[in-house]
Structure formats: C-alpha cells, structure tokens
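One chain follows as structure tokens, the form predicted alone.
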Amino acid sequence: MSEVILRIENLTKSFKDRKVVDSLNLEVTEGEVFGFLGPNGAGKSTTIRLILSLIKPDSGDVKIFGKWVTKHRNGSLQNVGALIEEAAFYKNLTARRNLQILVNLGGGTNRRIDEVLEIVRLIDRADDKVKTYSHGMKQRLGIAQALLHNPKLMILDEPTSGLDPHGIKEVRELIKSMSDDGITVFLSSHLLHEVEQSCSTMAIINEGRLVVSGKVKDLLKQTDLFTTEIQAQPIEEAVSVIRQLDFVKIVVVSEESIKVSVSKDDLPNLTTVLVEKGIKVSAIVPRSSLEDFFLSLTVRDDG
C-alpha cells in the first residue's frame, strides 16, 4: 500500500467573521495525481498556502512526509516544490539566468538547471530573455523553477490559468512526465476536463469543507446523479414544472435549456412529467463526466 506523504488534519482558517476552510481532513498518497477541486471562492487557494506554510491555521494541522508542517516548517517543506498562480522572474534576464540566481539562493545546482530546462522543454530558450516568452512558456519556467531541488512533492495552484488550448496541453503533458518520474503531484484547478484526464485521485470542497474525495474513476462509477441538459419549449413553464419536483434539483437555466441532477432511476420520471404537463421536449442528455458530477454536488439550485 502507498504512503500518504500528505496529510491534512482539521484544518480551519478564518478572515473576519468568513470561515474560508472549515475542519478539512485530506489525505495524499505518494505516487498520486491528486485534483484538488472546487468553485470559485471554495477555499482551494487559502488551503494551498496553509499547506506551504505561506500562512498560520486557526486550528488544525497539515503533516508532509511525516512532520507537522507548523513545528517543523523547513524540514516538513524540503521535499516539496510549488508553482502558486504566475511565477516571478527577472524579465529582463534569461531563462538560465533566473535559475541561477535560484541556484545561487540555495535552491539546486548548476547542473540541475539544463535537467529541468529539458524536462519542460525550453532548453532551446534557455538564453532568451524572459520578457520575450508566452505565458505558457512562463508557466512552464515557473515548474521548472518548482524543480530545481527534485522535490518529492509538486504542488501546483492553477497552472494553466489563462493559457490557450496549446498551452494547456503541454502543461498537461508535463504533469504526466513528472508522474512518470516518481513525482507526487497535487493540482488544484477549476479545468475539470483537465483533471478528468491527468488526474488519478480527487477531491472537492464547497465553502470550506469537504464534499467528496476518493479515484476519480470510481467515484463516476458510484454515483447515480447525473447532470441532465433538457431542451424544452417553452421553458418557463418547463422550470415551473421542474421545481414542483423534489427529486430534481435545478443547476443551470439558460435560454435554450436546462440543466439538471437528477438520479438515472427518476430520469424516466422526469420525462413522463414534462410531457404529461404539456411541455414539448425536444432533447434530454444525461452526461457523467467529471464536470457534470462536479456540478450535480457544488451547485446550488437557481430559484
């Protein structure tokens, strides 16, 4: 069995009077690709820097191979390396350059920079200057910086925010070869196609706490839910209807549709419904993707 290198024990943390994380229990298992997962304002990024130690818990603990991360900041942190939202770089130095003022902090060594330039493809960069990169190849700069001291463990906060497609996909890719050498990786994103394919463990939060965790295969498989995408005319009434009906919950309402959980034994029910009621369905597409299972559990109902 795989040893759970990270831990997370209770952890609270507070701004004012809002309670951003609230008694959150996790929990990592060397090897994993674990998407870490919730909408906007869910506490993702503040766990993340309580994971880091960036910021002190109201209560509560997080343990990284062994030591409490508040008792032992440096030594529980050692192995890990970490991308939080866009990297900083002297834009007018290069690649190399930047990585060796890294080195020079005591964050690696010489021969390690063309190791990790390799790893993320830029090696072909290495000797331009920052300020002429995309932001893909920033993020990517921004791993390799991450890499610099082969951490055991890569915490990566939102490394794809405001790529284009190609860029998502490298980032991809090297998430992979990362796994593929023995990194654990834990990812937070709201990319949930993106998750769905890199990642094999999952957990997501709403407001703070915990909603589900567990492989992201097996928790599709458990679940019955399913959201649906009705097309229905007209769609006033369609809702009215719909809400009377307390084995449906409402997700999205849009001017062309509306989407839906609702378990796969009462979809016939939902049918025979609409129709009896007079509404003129024209379509109904029960999905289970991972966005869909993530909707159906973070959601709240429109009305």
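Since the structure is predicted, the reported quantities are computational estimates derived from the model, not experimental observations. In this text, rigid core is short for the largest set of C-alphas that superpose within 1.5 Å between two forms. Numbering follows the first chain given and starts at 1. Compared with the form predicted together with the partner chain:
- Once you line up the core between these two forms, the Cα of Ala232 ends up 2 Å or more from where it was.
- For Asp164, the Cα coordinates differ by under 2 angstroms between these two forms after the core has been superposed.
- For Arg243, the Cα coordinates differ by 2 angstroms or more between these two forms after the core has been superposed.
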Given for the second form:
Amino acid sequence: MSEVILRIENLTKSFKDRKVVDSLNLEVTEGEVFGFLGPNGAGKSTTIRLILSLIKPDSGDVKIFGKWVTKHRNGSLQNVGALIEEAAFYKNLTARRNLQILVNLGGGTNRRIDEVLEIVRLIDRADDKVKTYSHGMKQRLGIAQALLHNPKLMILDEPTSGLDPHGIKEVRELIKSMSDDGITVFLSSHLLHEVEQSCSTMAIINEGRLVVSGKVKDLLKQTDLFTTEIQAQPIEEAVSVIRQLDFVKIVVVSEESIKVSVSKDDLPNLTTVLVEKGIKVSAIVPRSSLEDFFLSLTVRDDG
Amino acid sequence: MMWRLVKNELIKISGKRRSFIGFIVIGILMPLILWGFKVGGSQVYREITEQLQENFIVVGSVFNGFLATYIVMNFLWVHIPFLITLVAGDIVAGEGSAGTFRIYLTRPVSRGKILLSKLLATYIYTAALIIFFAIMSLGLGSLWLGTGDLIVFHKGILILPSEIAWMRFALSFIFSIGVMLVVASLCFMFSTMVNNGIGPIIGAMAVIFVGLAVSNLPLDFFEKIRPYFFTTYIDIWKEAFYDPIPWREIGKSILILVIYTAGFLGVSFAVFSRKDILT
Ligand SMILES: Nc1ncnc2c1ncn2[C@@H]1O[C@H](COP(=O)(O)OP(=O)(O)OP(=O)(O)O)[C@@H](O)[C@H]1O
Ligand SMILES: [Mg+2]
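Having seen the form predicted alone, please provide the structure of the form predicted together with the partner chain.
Then the entire complex follows, led off by the chain already shown.
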C-alpha cells in the first residue's frame, strides 16, 4: 500500500518568460487522497495539464505507474481519469453519446456507461443533450467521464468550483467512495478546508514552487502555517500587548482584527493575557483561509 | 481502432448545425436553379444554342440536364470551398475552443491517430458533399430536364455525345472531390493552429481568393508568380470536358496538388503533435 504511483520530478514550465511551474517535485502514494493546494494562479491546473501530457514540460518529467509521461505517454495514461477545470462536452450530443465517444476511444464498455451515470445520478437525464444541463450536472457528468475506464488514479482539478453546498457535499462523497474503492485521488483545490476534509496528504504550491508537503494532520498542527484571527477592542492596545509575547507572531493588522500565527496550545494563554490586560476580545477565528497563509509567507519572506 | 476514431469524428460532425449548411444550401439551391432552367432557360445560352441548332445536328434537346449541370458547376465551384471550410475549419479548432480536447486527449491514444481520424472524417464529409452536389445537379437535372448531347465552350464549341458526357461528368466530379480535398487540407492546417472555429475559415478563404486572383487575372506580375500558387492547378475538373482530355496537363496538376496537400498535412501534424492544450 505504500507504492509511489505518481512522481513529479523537477517539473518546469514557462509561458513566455514567466515560470508557471518551477522545479516541482512531488510524490503521490497509492491509496491516498492527495490534496494539491494553492491560491489562484499558483500553477495547479498547469501542473495537472503537464501530468496528463496536454502540455509539454520545458524540463523534468512525470512518472505514472512506473512509466514516464514524455516517453511512454499512452502506457502511463492508461489508468488515469481526469476532470480538468470545468468539465467540457460536445454540447449538442446527449450525455450518453458523449460517454460513448470516450468508449470508442478505447476506455470502458457500453455497460459501464450506465454504471457511471448511475454513480453520478444522471441516468434519468442520460438521453438529454448536454447543453440542457446545469453547471452541477455537467461537473457530475465530468466525473462520470473520468470514471468510465475504471482508472486507478483520479485527477480532479477543483471539482467543486461553482457548485452550491449541496453539490459540494455530493462531490466530496464521490471522492470518498472512489477512495474507498481503492482509487488514488489527486485533488487540486484553493480551499484549505476542502483539502482538510477530504485528504490524507497534501502539498501546497505557490507561484509554481512547492512550499510544503506532508500528512494533512501534521501540517495543520504546524502553527506557523495558518493564521488565527483575533477581533478585539481597542485594537492598538491589543497589538502592543501581543508584540510583547514571544509565542505569538503578528501577521497582519486591520481596522477590526489582528491576524497572528500562534500554536493551538498557546492560544488559551494568548486569550488569558489579552483579557487580563482589559482588552475586550469579541471573537477568535482559528486557522483562517489559505490566502492568509500565503500572506503570512510573504510577510515572513520580508522579515 | 482507426475506424472507431473516425466514427467518433463523424458523430461530432453530425452534432453541429454548421455541418448541415452545405447540404441545405445545395439541397435548396439546386432544384431552384434547375427549375429556372426548366421554365425560362438562360437567355444567353438560348441564343447561342439556337444558332447552333441551325448549323449542327444535335441529338436531343440542347437544353438538357447535362448543360444545366455544366453551367451550374462553372458558376458554383468557387463557392463550394466555403461550405467545406465550415466543417474543415472547425474540426480541430472547434474542440480547442469548446475545451473538449482536455478530456479527449488524455486518453491513451496518440495525437497522431486522433488527428488522422479527424482528417479522414473531413475527407469523408468533403466527398459526401460533392457527391450530394452531383446527385442534386446531374442526377436531378437529367431526370427533370432529360439528357442529350452536351455543348461546352473550350477553344470554340465542342459537342460531347451523351454517352461520352456521362463519362466526362463522372471524371469531372472525381477531380472536383480531389480539388476540394486540397481545399479541405488547407483549411484543416489552419484549424490545427488556432482555437476558434472562425479563423481557419477566413484564413482558408483568404488564401483561396488571393490565389484565384493571382491564377486568373491577366497581369504580367501575376503571370510570373502564378506557377507557385496551387490555385493555378485547381480547375482540373474543367479539363475533363476538353477534347481530347489533356492527361499530361492533368497529371502535372495532380502531382503539384498532391505535393501541396502533403505540405499542408505535414504542417498540420507537426503543429498538432507539439501543441500545448491550454483550453
Ligand atoms: N495560456 C497561458 N498563457 C500564459 N499564461 C498562462 C496561461 N495559462 C496559465 N497561465 C498563467 O500561469 C499561472 C498558473 O495558472 P494555473 O491555471 O495553472 O493556476 P491555478 O493554480 O490552476 O489557478 P486557479 O486556482 O485560478 O485555477 C497563472 O499566473 C496564469 O496567469
Ligand atoms: Mg486552475
């Protein structure tokens, strides 16, 4: 269960002169749900297109199931399913026809078409043209396409983007059941909580470079990765109090709140100190968004 | 395997409205034109043929389905390329713009095979459209207006007896298909280069119009560069009606057109195999 099935090695790609993926190294182990996290424009989709040989790397390579993508493209992609960004279809054809086209391409069988339509609950609409589908239905059909040939590695690029909470929940459950069926999932997202909920391992990239990778549990414990937001009055006093504490680091100060990096264990101490100094703490929002995390990275770089 | 890929492309073609425009245009226009011949004929041709009938013995009606087809071919053949580019221009670029390549090209089938299947589907479509044109002009015309000797104008007046005329039409339509495959290849090449369905059509039509101008306008400068344009060689379909058939000339033209087509396709495959799929 611990075989590396996807290895990204020194992958680099530039558009014009800008490096979009920069010497990226990653390993995905069989059976895990791997979160690929990064803010908008970090290079997630570009990396995924490189993995699937939709675009050619400037240097580096990707090894899937022991085969290098640039040299043995067909062999390496045999057992890979993918949904890249928004799902796209031949809109004037029915869902079933769209799937048949992929079957003709050499993946899956006609019987499997009904199975995957059943899985994504589109069997009742199978013979409607895709142009009559809602966004959520299209995303589900995209997942059906990816499941058609029983892949062992599933690559999903922000599969929940644009979905309502119900749709998001449904996709999350689909990911869970894929994982239960033994499919390794590579899930890209710009939402920390999404990765937190679905993934066992994750890597964070920013500006095409790997920032950190490891077990989700371990990374979330790592205090300096994520910021805690403190809403308190008066804010200036709170800032000066926090400045004197060596277990807290201020990341950013705004009009109503301070974002700090502090370990979970030290958080109670922080609130105690603030309250003792007569500061009114109205809210503490732990581990806020990924955007804050990247903000903290840049702050750190400056300091 | 290849047949299944081609079938895929034909399914995709059949799912687009623009694929039917050519058939609809020909299907409506042709009966109208034939009807026009039937009721009125052509003033110019009637005057000429009336004179002819005084001097020659022409079997059957001069104003028959053969003549109608011949005239229609002469007038419409510059417009047919447009109908073909509607499909040829879209076949690769359309998938780029719809984003469907990002799933279609992640399956373990090489890009070369995918492109070959698209090319074959384009050729099948092109041949089908010309065959439909033949049925609607020659087929419908000979049923409706009857057959007889064909009078053509090439270095004077030429009368082709109806038994020979059939042969000549068959040959001419075969040449037409060949010529339209060259046009389709040109547009196909443009289609591999961009991600929108309109650009390749404009590109191919621009090349054809400029090329035809160079090939046909009697200007000294144009005459110098004329041999290098493939458009100079694409009216071989007309030569099927010459007497005797100028096989040497036709052979030379076909050779040059084949070389051009190989060039268009070489570029297409080179571009497509290197193309970054970013849509
Ligand atoms: N075709 C292109 N030409 C030039 N630059 C591009 C192209 N596609 C992407 N980029 C740039 O590459 C960078 C990475 O883009 P990419 O789509 O991989 O990011 P992403 O992590 O998927 O972001 P998002 O979360 O918004 O989907 C961006 O800065 C983007 O502007
Ligand atoms: Mg993206």
